[in-house]
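Just the one chain here, the form predicted on its own, laid out as structure tokens.
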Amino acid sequence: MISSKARIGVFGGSFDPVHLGHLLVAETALEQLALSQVLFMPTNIQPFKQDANVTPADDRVRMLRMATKSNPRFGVSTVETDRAGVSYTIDSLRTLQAQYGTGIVFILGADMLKMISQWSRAQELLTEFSLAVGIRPGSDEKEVTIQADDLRAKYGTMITPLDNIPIHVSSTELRARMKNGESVRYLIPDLVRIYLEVRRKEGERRFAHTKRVMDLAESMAGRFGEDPEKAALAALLHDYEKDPAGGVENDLAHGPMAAEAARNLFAVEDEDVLNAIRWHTTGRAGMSRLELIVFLADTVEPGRTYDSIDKLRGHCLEDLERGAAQVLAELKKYLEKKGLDVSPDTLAAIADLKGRRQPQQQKGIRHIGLFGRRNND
């Protein structure tokens, strides 16, 4: 909980996507300010930019997300992105005022302090809040400290310039880099740059199974006493060798190429990890309880539209070891209906699955019809 007499500094942007030179400037902001917390605000709409391509809302709240959760002191605001519409930092920031019961600092960048001016119900942001402003590469200091003086007089704003290390990198050069093929490692976050290449090979339908994944991955996690973070890192990379035009073998094998492409291409090294993304297509004997949770959420995903599905997802939540063993079953079954081999694999993990249940579990189990009606992911 932040002290009463404590502030906080809010930076705003489109953050699409965010990049090392962003984070920078909020620890600057940090330090320099002495603020208890810096609070990422990215944009819905911006009013200048309502016809720019920008990258959706969700994928750009998820990125911060992954840049920031290793500072405590960070954090990420959808106050506009909850909110349908052009994003208006007055409204914005008295939302976040009321909210937290403090001081708010907006920190913005030298480009935008040209242009405040001319922001919706500039005088109210600037007799209201204090600014820090960063110093991007290119901006002319002189400047900037000409255009806060004639703010102060005008306005009586308080405007602290940031003393940071400016960065030469924007959001506009990273996505034209992206575009052409070029590499943005050590410009932005590991695993920002790992969620962006996904997003990008795998189209925009199945990044979205990807992500519902994601999300209950992390949330069984949590449930279960697993590390969160490589439940979601393991389900982000799961379907990054899965082939469109789907079929039997890249059913079985895109589970394994997906887990090389984790090692090689994006240096996973954390073999729990890797073994999740490995076996998530068939199962095996012995599997952990990462393992079981990665291959379950990518079952049992929300927009999975199985007969059953809300049934067999409560028992997946309730007991990993039986929800695993009615989906394994429910798997052979209709392989078996379909003239198509069970992967020894498969039958190793059943086996094994029977064996690790507690007598009373196994009491009253049914079987499903999960593969009854199945979609394409």
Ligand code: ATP
The other form holds:
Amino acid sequence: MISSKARIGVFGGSFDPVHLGHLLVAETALEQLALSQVLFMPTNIQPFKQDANVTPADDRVRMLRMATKSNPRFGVSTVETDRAGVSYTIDSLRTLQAQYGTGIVFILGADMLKMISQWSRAQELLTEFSLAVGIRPGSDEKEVTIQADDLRAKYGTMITPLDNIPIHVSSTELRARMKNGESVRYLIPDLVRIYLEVRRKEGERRFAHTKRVMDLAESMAGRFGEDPEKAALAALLHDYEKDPAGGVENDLAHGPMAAEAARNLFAVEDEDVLNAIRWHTTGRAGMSRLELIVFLADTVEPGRTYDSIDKLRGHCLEDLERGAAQVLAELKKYLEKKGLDVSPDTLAAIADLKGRRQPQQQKGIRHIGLFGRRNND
Ligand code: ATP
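If the structure you just shared is the form predicted on its own, then what does the corresponding form predicted in complex with this ligand look like?
The complete assembly is shown below, putting the previous chain first.
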């Protein structure tokens, strides 16, 4: 059993993007030092990379969350990305130490060890915190030992060399591979790979919508007892085949097309997720709760600004079926006003939802009889 006093590891870096080298170092540190958890701490602006073109913090944090979700002892700290400006490790580690009230081990790769004495307030950092150093292919083991001995002698730093399996991968190399259209499969977690591909294809403005749909779908899933990870995955891929120049035809077809891409390009096999992607454009009769969530999150995400949005959003958060019935009725009205055909699937969805809500309404009628007064709820 892990004692509540067990130290936590904090792994700092740009994580642009997070890759298997990072995850393996963190897992080795967990085991070797019997840490209670490892927090990945993405930098906001790295002191030595101030002019570099770094992916926005929001995306790096989201990718880290996806990469670490399956390990209950991994977490993500936004202490640096929440704080504006240049990130100084000493400030962040002190904040986390105060927050967690426990010893902290700072985790870093061997390439960083040789630079650490040049970091801001290095003396304080190296006297107050212990280090765990991961091996990177290319780092000379003898040199690392000498550097560690020097720091121990000068600052009394506790330094543990990690015996991680060296993985020859860096974020720089991965970004170059993606730019050249080369595969990064098996080098980064699958979800992160999908995230990066959707982000690349959609571009900043459209991807901002996708992220809002992901957030809302995930929180609605939590609220209505569905799987938030499935909701987020379906939301991530829902517009993958949307073509802004594709007109009405693509407006209807991009749902089914995206479901095919999800299956064929990204190996998504879960039928509920595929259906949530497939039917998010029109709806259909017999939608599952996951399908309703993705459909509604897409329609009422916070970036949407049409007239009745606040009221509709409120209804969707209260009751999925009721929200969906109202959203579909508005969609029908809108299409008719524009002189566009209403898809038979949309009409079937409206009829189906009416049927599903009927039993509740009948219950209301019995209620009137029993108590002899009208229930206005
Ligand atoms: P970049 O290529 O952009 O510099 P990177 O792959 O080195 O990125 P960072 O986010 O800068 O990744 O690294 C965060 C921390 O992880 C650093 O301490 C770095 O030394 C360590 N690290 C990165 N890749 C590996 C790897 N393959 N093996 C061990 N440690 C690694």
